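Starting off, we have a lone chain in the form predicted alone, written out as structure tokens.
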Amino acid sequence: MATEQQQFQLLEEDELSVKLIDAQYALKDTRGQKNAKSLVVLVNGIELAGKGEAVKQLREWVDPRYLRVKADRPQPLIETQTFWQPYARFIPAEGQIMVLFGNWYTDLLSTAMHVTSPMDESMFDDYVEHMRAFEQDLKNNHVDVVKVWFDLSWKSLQKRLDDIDPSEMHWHRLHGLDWRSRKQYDAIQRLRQRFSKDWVIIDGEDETQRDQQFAQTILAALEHCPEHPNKGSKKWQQAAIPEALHQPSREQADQATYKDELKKLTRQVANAMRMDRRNVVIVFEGMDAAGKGGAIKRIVKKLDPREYEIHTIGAPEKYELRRPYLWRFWTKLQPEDKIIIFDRSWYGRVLVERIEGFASTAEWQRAYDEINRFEYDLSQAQTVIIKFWLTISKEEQAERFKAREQTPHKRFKITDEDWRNRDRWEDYLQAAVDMFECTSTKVAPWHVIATDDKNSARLEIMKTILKQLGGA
């Protein structure tokens, strides 16, 4: 990426837009190819250095119908909510250009300048690091972010704030800053320069020089379509798979105690995940007919339906396929639901996208990380993750398999394709095993629930999901 030393030479302008133009119609011409991508533009800087003009002078320049622009003002980073929740709608799908007035850097710099308590340089340079892991990850999700901060020094800031026109002055409020005061402009300038390393730094001095540093930085990056590498690791090494999952307990609960038992479970349960302070997300995997529908009706049973949501995920849809892989479910989990639940989840990237050949070898090698961080991020904004895989034997799934078969309302249960998924029974295991070894972490464990018995499954889930939350 481009620095403060970038240099470029000026271009006349008809030929920058034709420039411009040739490459955003080539970039949709990316979508579903080896090359495809899309672009995010995250524009910040000091105020009045020209930020708004360049990116007005950019959509003259290029088709303006393909070029979108979210501005947003700056909102302080809160406890309950990651940085990126507010714009993971907004990132672009293959094809697309989307410039980002306001985002989590402006939040962050927000954050820094108007805490009752002065964020603290290692608290500060965490958000930074995680600000840019998350960045690295949409990259690799074929998402080119360019980072663009605006810089004007103090004198030439302060000449142009004496000759705006004051109907003007609502529109220059970035972070809510006095731009009279010269504290305010250091402090920010030091912050900046913790981050900006890996920025364009285009000085607002000279209008024009600007507006075409600014263009010639967005061409470069739409010129930019290298193949995506889709070859793993040559060291990949499998986990090995532990006897229980191989041999599930054929134990069975106590039927005399059981009714009595789960009733008790359930509201407990509802109680917990009610009263809890923070959201809570269960994530249920597992064998086909191993009992995740069953578990989730119990679960939500002493639940109102407003308190809950559940999803049940399948196969991405097209749209969904042209962004990055967690894009599906950074836009399904907002702060305001206090209780999710999701039946099947990002994990198929690493079980049937892995088994099927989905993803290429790179892309499920490469997505334990990045679901790591994505619930890492999540534990942070208080969230509590709780993790189920539920296995049985191959016998026991076959005689669930002609049970539905037999019974009418179940009949919609069970398909040729869950069939045909019997014979990568050993491929499903490896996949398991190599995912509790990659994704079992302390913010958010698994829980491998191996049993034939229904009912010891549903109340060995219910004990699970107490323990987790601290209530047993």
Contents of the next structure:
2 protein chains.
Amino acid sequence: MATEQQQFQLLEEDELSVKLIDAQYALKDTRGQKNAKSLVVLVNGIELAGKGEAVKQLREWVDPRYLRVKADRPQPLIETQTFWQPYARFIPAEGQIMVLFGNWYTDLLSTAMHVTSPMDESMFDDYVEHMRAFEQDLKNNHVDVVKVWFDLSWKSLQKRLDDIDPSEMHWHRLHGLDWRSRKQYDAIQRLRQRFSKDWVIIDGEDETQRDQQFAQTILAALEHCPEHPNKGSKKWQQAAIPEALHQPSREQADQATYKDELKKLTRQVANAMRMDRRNVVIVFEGMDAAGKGGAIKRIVKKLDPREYEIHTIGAPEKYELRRPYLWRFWTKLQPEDKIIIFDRSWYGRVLVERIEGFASTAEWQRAYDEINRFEYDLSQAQTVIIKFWLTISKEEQAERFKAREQTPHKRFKITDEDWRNRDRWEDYLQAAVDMFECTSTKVAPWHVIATDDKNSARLEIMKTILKQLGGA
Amino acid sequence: MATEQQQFQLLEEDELSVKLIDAQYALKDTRGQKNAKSLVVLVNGIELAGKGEAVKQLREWVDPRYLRVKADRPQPLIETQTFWQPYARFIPAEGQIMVLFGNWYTDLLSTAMHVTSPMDESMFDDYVEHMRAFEQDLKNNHVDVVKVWFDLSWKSLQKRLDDIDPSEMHWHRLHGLDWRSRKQYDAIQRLRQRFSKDWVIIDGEDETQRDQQFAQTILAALEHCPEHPNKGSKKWQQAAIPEALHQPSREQADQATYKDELKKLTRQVANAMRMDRRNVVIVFEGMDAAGKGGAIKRIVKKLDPREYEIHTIGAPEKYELRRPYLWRFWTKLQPEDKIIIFDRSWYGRVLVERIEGFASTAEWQRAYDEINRFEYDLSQAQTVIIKFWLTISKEEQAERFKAREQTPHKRFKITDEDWRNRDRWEDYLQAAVDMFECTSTKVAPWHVIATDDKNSARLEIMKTILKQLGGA
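Taking the form predicted alone as the starting point, write out the structure of the form predicted in complex with another copy of the chain.
After this comes the whole thing, all chains and molecules, with the earlier chain placed first.
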């Protein structure tokens, strides 16, 4: 964090206020435009450096209807949730400003400073690196991030502690930190030096300077709303489509033993998921009519509905479109949900949205890495991710489409859109193989299942889950 | 719960499925229409009666994209949160269906059956009565509620416990209940007899009957979408406007002592709110330019932003309009938030929405009772509610409007709309006094503050808060 302290001029308060309000309104007006954005402000720093006062002063200068402040006490980072999970739902929609006073850095520092089990430096650096990557993903998805560190010298801090009203004292024992301890002060200063270089450092010594510098930092961020790039990479190279996807296996399960085997596997899978100490996320993607619904039905057969959640993903709602693409999945993944199944998923970005042009080339090409980071974070937070691509031959699909059309209660499953998608068969295959190429990671590999024979497909899915859970 | 078991005919599975899907689509199409509604299904009953199977079967008959199932383990009712708080965010938007497998009744039964401190019957009845009233409010606000009890005889339950796979056993120890205990079985049956009479009871004995009766119950609810009444009550009587509102006091605070007194009160108020074991909700309503913002600024002056949250309420967003009017406030009130201040509030329903016709007569007239129940529930959940109406003379308002227009950084605070509102001065006064009349309750009385002299108004607000917190 070696940034030079920003140079700035004090403005007349009224002038600053007018500028801030104008900038807020301009930000609101970006909604739905090519330069749409929202702003997240992460506020951190030394106790008594005046973070609270600066935020309150900002609130008085702006139109408070369009500035939300979310202030939480630090929660130590825990093994079973990603650092962004507690904050995902506060990520603002385009046009909005959210001040997160209490954020992933507060949690990180609180954890790192833990008296009995402090974090080692390489782990700290690793977190900082992941946080920076997450913020870059936010920025690429129209959420600008400004990080502000309110600093205060040791001497001034001690002076302020001397002067403080005893009734306010308990605030300054937050994080379990003792601000009278020089050792702790130095430790926290050493740690924040390891932050990335894109922090704005505000000296809390002088009130007026402090409030102005903070407000002007926000102002500068608000006023910077460039158009989003939408060109793809020139280096983009499509993967080759393997023959097995053109002509998926039609190998048939043994009819004689199928029922018994499925029954046994269903029970084993239910137990393996239930007993695993980790959360389980299962993702189904695939060609229309490839049997996603039927597979899911078997997976949950021996589970009680209180043990799992199924998300059937369709087109995003308007309020979801105003946020980063992954936002609606971030907020669906709660650490307390043990087993979650996605009938279609975040991979929509690189499948239907790529093919139909709902995402720009830059957006879908960027999405592979975003998704990999997302899945990596989940995997680090004690979550197994099992991803299936169900593949089918074009002939078999035609037969199933026709059968659906002739079955009244299945008719809703088949629309003109499905026939249109079928016309883009090759595009979907291409998108699928590019997806395998880019997102088959160590923590979350793809499993391609041929489903022309539904029975063998179901057995294979069950066996794959067992294997991934280490149970077979 | 003396309802007769519903008579019904078994339908062909395919026919039932088609009907359900058609009804789902019809429900979706009600969005924004005069018969708009959503559906909440509360699923409860005896363990092993087949709740889970029936829900799973329903999911297979319908279009699963438009049926969400939220299944939670029971959480005992706790003193510091209302029974609806854990579920408020799952209340579906118009056109949607939500099955709450795990809901306020699950929590109530779990609490009532608590082994070491069972709930007495009058308290149980009281809860049931409040739940019924809450559900009625949901229904009036376009959220239909269907309550289903899956029943099973003692004998069948024991038989099923004999046959169960041991790995599934832990589900049936939920609520800390022992389903092998006849005494507990009888106790739960006695309790559920005390539920209101609008439950559908499904006999879990026969699987086919059970699944069909459940699905047909949902079907009937989906198919019943009458237009919402919007006529007001003939009995509605306006309250008289007291002279003090036409000519608010202009009594001035003592300039010599004002600053010191305010400083002292600011500190006292901060400490009183901080130290109160209850949560504190402060509501500001009043005429434009009556000084809500200035008052709030003083209340939070000695607090750290981590100690409070301010909600500045404007027009609802689209996704909020598709839910009960109070929904956006239910979801803003989290038990963990210690101090919450509303700059405008849920009273918009009976103020601006009444006057501008955004709410129908039936809607705003009904809102008084809905709000009273809402505030009563909060007060029972350890929350103090302090409500201020800031009143101002018409002349003083005109002066402040003009001053705002001439101050660049205050210009955003004054729009044509404010001048239009001013033209409806009498309507606002009438709406205000009707509001005092109907919503000044024992747990949440209104405090009317004359603000022509801002200083005396601020002192009075501070003193009122102290008094309400029992600190003066």
